[in-house]
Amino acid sequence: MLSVGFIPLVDAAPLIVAQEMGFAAEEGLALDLLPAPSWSSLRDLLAFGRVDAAHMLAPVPVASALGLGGSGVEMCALSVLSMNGNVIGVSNGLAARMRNGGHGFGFDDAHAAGAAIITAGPEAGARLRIGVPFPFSMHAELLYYWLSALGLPAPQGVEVRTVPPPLMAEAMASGEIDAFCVGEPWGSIAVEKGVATLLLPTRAIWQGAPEKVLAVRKGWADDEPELSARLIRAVWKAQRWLFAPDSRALAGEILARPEYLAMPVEVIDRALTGNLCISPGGDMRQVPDFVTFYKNAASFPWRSQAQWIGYQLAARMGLDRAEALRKASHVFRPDLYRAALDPAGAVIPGASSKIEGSIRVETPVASGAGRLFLGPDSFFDGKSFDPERANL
């Protein structure tokens, strides 16, 4: 029995439908899938041995390494579970200034909907309020990212707070913040509640962002090879299972059971289709690719991507961006995913890294066997990152 914490979210899809329809069996596994309250409490949990392993924001591991976020315990990434699935909103009176100054909430143009929020902000000349799930996640670093590329310094000309995923809708209801970024379902809640409108899917700001990973402690990791390999091998043939169309409203039903996201199975649905309600008037909008468990070798923890966070992490918080690059690239780990896979005859790239956001289509690459295509990963600003020319 292997212990494993999880947060409820559309995107723990593959570690419950792992043991539910029996790949964790296939593998000699059974999974113990333990609900957490927040990702403080989550990270701790792995962190002190409570569980074996977790669904994890994916910079969470990235910045236990730089010695960030006070749990002082090595964590790895054994495989990416989730790339993307996030939604930024905004409060119903922030939307209808945004409406008076003439944006349209296309759900699509990072560029329109960041110059609509900084020009609407918070009346009288006060900051912006975004909640984020964690201080440490990619809600933040894409916010900070993004906001930054558009004039509006960050994290120093906003107001972020930290609330937990299933409070988010609660925040905004009691006028505690203006904006969100939430993983799904928890900002369609927000809509259902009447108290939000959806600006924008995270993906519009970074379509490679690795959103969650499965998270291990380094020590639990090197001390069980074989164990490691087990888990990762259910999780994937989990993540190739969700991939196909016709598995989807099986997932949505297990998800929405009472000890997994106890949500109504259409709210699930609309993060498995990409078919979200942006507002409590009923305007919908469809986003291909809205989150994803395994096209494209979505599950392949790129050293590269840990760089990343690692690079944004070092300038946010003063650190030395070199050895943040250095110790960054040690905590997603290929050789453990390639070492699981290659006996299963999965398609792995042939690389490790790679230039983050230099992907413009969906692109062959080098694989040690069939034929993998990278889909495109391009940042809104049209820029990218190499590790190995990274600005230090």
Given for the second form:
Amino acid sequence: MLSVGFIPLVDAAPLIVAQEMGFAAEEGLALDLLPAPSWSSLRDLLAFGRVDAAHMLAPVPVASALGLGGSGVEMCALSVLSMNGNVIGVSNGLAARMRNGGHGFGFDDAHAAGAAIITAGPEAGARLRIGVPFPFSMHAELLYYWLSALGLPAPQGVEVRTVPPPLMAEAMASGEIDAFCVGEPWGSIAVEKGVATLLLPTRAIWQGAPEKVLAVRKGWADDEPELSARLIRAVWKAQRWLFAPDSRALAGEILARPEYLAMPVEVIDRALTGNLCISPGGDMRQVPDFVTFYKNAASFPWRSQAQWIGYQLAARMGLDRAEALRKASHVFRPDLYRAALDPAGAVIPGASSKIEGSIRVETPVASGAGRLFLGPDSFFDGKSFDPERANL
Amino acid sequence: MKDRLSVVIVEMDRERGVLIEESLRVAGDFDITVVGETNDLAGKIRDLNPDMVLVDIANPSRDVLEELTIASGPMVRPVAMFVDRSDEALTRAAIEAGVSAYVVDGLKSDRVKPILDAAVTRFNMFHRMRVELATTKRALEERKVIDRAKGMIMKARRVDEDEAYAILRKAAMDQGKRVADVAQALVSTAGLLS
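Give me the form predicted together with its partner chain now, not the form predicted alone.
Now the complete complex, all chains and molecules, led by this one.
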């Protein structure tokens, strides 16, 4: 029996499916899945050994390694649970101003959406207030990246506030925030409540963004190599199952159960299918690969992903960037991933690091066995991030 | 540093807030404020500028307090989480009890300990009360379901109450289930037929 903490979100699917569809049992594991009320408490439950593994925001273990937040207990990421799957939404007032300014809510162009939100933004002198679930999250990092690339000085020019996802719609309704970036199903729920219009999937900012990771204490990974290998395999098999289009309906039903998300399956399906309703008026948008669990080695924990996060955090918090890159590089564990999955016949990238943002189209790459394609991982501004050549 | 520690308790339930405050007053002379609203929680706490913040782990708004761990300006005092390795037993007790504490960086753990001890005791009490309440509620609900199932058996098989209960109990033993579960199955299935 292995206790695993999660936050009730669509992207907890690999862990829930690993248990419910028997992939954990295949590896001789029983996952005791424990829902947590907040990211900070989940991080502490993990740090103090109340759970052995956790569904975790990718930046949380990196932030901990840099000494930001938490208790200083070292954590590492055994694999990436999901890529992307968040949405940016704006209040009805802001949406109306953006429409008046000519924005069409195409839901695919980060340049147009960003320019529109900056132009229509709050009254002169006020700062745009954006809610995110946690200070150390891809939500926050992608927002800062997006807005500063478009000329809005971040973090100074924008007020990024922490709002727990279940309270996001309420914060929007009460005028506490002008916009949010949140994981599904909370964006769709805000739309259902009639308080928000969705502007962009975060995928439009960085196609290759790691979102949640399978996090464990570093000490536990060192002490329990066999157990962590079994956990990596069970979760990887669940991710492969989730990739099959035939699995979607059942996956939605399982996630909707009261012990997991306890939400209507119709709302959960939107993220799983990428078929999102973006406005209270019922406008639909189709987003291919809205959230990915498996496709194109999505679950491979690239060191360069952790380094991108470490670099952004260091730049924003005024820490030493070279040191941040070095510390972050140890947080994601392609070595453990490879050791666990090579025997399972998985097709794994030969490299452990890549130039983030350099792949424009699906590209074949070297791998240990079989043919492997990496998916596009472009940033919307066309830049790339090479940890070896980062601007220090 | 001030002599009297200032403590903020984040608690939406007013009654619970008062109870925690009372326990802390018994533990020592502190300057205590209860904040009962989530709206702009980080801003409120920044204004109060306390030495220590106590919050229920089950409160999702706890994530808002994480913002305070980032010293974002020269006027903002860095707040560290008390759960560090300096006193792991105390931290573990706090986590088990469901309370988390944020304290100003550099505050000695012996100054914080009496507060956290009192809070842990109080939270453990809340936890017991919650479990007791849930158990009582469940027992009451089960009693109601069993009564309804008995009534249905009495009517359908024209037996008295004791006999109806015996039938239920036998079915439960045969199926290896609890009487309440068999009664529940009967009641919900019968609902389909009527």
